[in-house]
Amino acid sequence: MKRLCVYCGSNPGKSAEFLEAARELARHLVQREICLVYGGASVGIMGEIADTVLAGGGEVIGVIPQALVDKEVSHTGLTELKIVNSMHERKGIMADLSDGFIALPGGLGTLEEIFEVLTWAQLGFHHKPCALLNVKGYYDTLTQFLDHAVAEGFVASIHREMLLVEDDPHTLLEIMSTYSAPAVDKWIGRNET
């Protein structure tokens, strides 16, 4: 993997947990030397990942509407800033650029984000990991919700097991990295119980 495009919040949230996972996620970018994608933006948890990015000597493109732009929350100092005209070219682009994806804690802006790209490895779009870095258990109600899917039959198994989910950066770019999309399309299993 070269480039990992990272969802997350643009609020920092409660838990110094939250920002510090953000930079723990970061040091091991620039150890393994892939380059951070992300919203661009300056603020919350996108900005602290950003910022220990390139503190570590890492590569950060940032991609974001020009409306985010001119509230001025656009990060100054990335190697790469791309300016869209809306938040669906922000995505197609996020996605084009990346070899995978990982959402930190976030709100609904990065929990549609996640799930529109693993829509898309399910339809087999693309056969790029996606994952949740669950940190302090931020992911483990909607992880829960997950398997009550597969269990009313809406989401088959096999499509649950594309999201990867892990508490440590390091062992989720491990099985990132290793990752192989299962060979099956959206409609096999689903008259699955």
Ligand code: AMP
Second form
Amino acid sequence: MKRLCVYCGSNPGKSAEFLEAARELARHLVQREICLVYGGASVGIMGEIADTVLAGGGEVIGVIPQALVDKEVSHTGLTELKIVNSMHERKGIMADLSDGFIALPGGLGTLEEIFEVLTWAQLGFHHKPCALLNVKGYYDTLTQFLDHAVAEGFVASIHREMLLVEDDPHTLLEIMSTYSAPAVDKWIGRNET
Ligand code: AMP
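Mind giving me the form predicted in complex with the ligand, seeing as the form predicted on its own was just shown?
Shown next: the complete complex, the earlier chain at its head.
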């Protein structure tokens, strides 16, 4: 993996553990010489992970729509900042550049972003790993909900399993580096119970 996309909160969250987890993941990326691709903001967990990768001598590519340059206070010290015209362009570029996707804790934007790339994986549009870094059990109730969606017949278990979930960044990166996407078709799981 040469470049990984990390989706994460534009807020720091209430617990110091969230920011620490962002720093820890950043250090692992630097160690592995993996370039960080992210949303280009300098605020919240987004800013923290970018700052830590840069401080460690790593590379960071940010992608931000012009309309958010001021709102999210675009980061001025990145290896590269791509200013684009729309959110859709932002997400497409981030996805194309990256060899895999990780969501750290975040809000609605983070959820939307990781689920979008997961739905693309489910459709077989890409074969890259999609993962949650489950810091402090932040995503426990989300994964429970996904299990519920499988139980109720709306998500096939093969698609549910495509979302990797780990609480340790080293373990997560190991799993992602050997990930091989299952041969999926959105409709394979249709009749699964
Ligand atoms: P949040 O998780 O809501 O703090 O947002 C994290 C990042 O996701 C920010 O850079 C937001 O601009 C971005 N974001 C917010 N809404 C969306 C959306 N609908 N699609 C993609 N990204 C979004």
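Each form is matched to the other, and the largest set of C-alpha atoms that superpose within 1.5 Å is called the rigid core. Remember, predicted model here, so these are calculated numbers, not experimental data. Positions refer to the first chain, counted from 1.
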After the core is matched up, is the C-alpha of H88 off by 2 Å or more between these two forms? no
Residue shift check between these two forms, rigid core fit, E152 Cα at least 2 Å: no
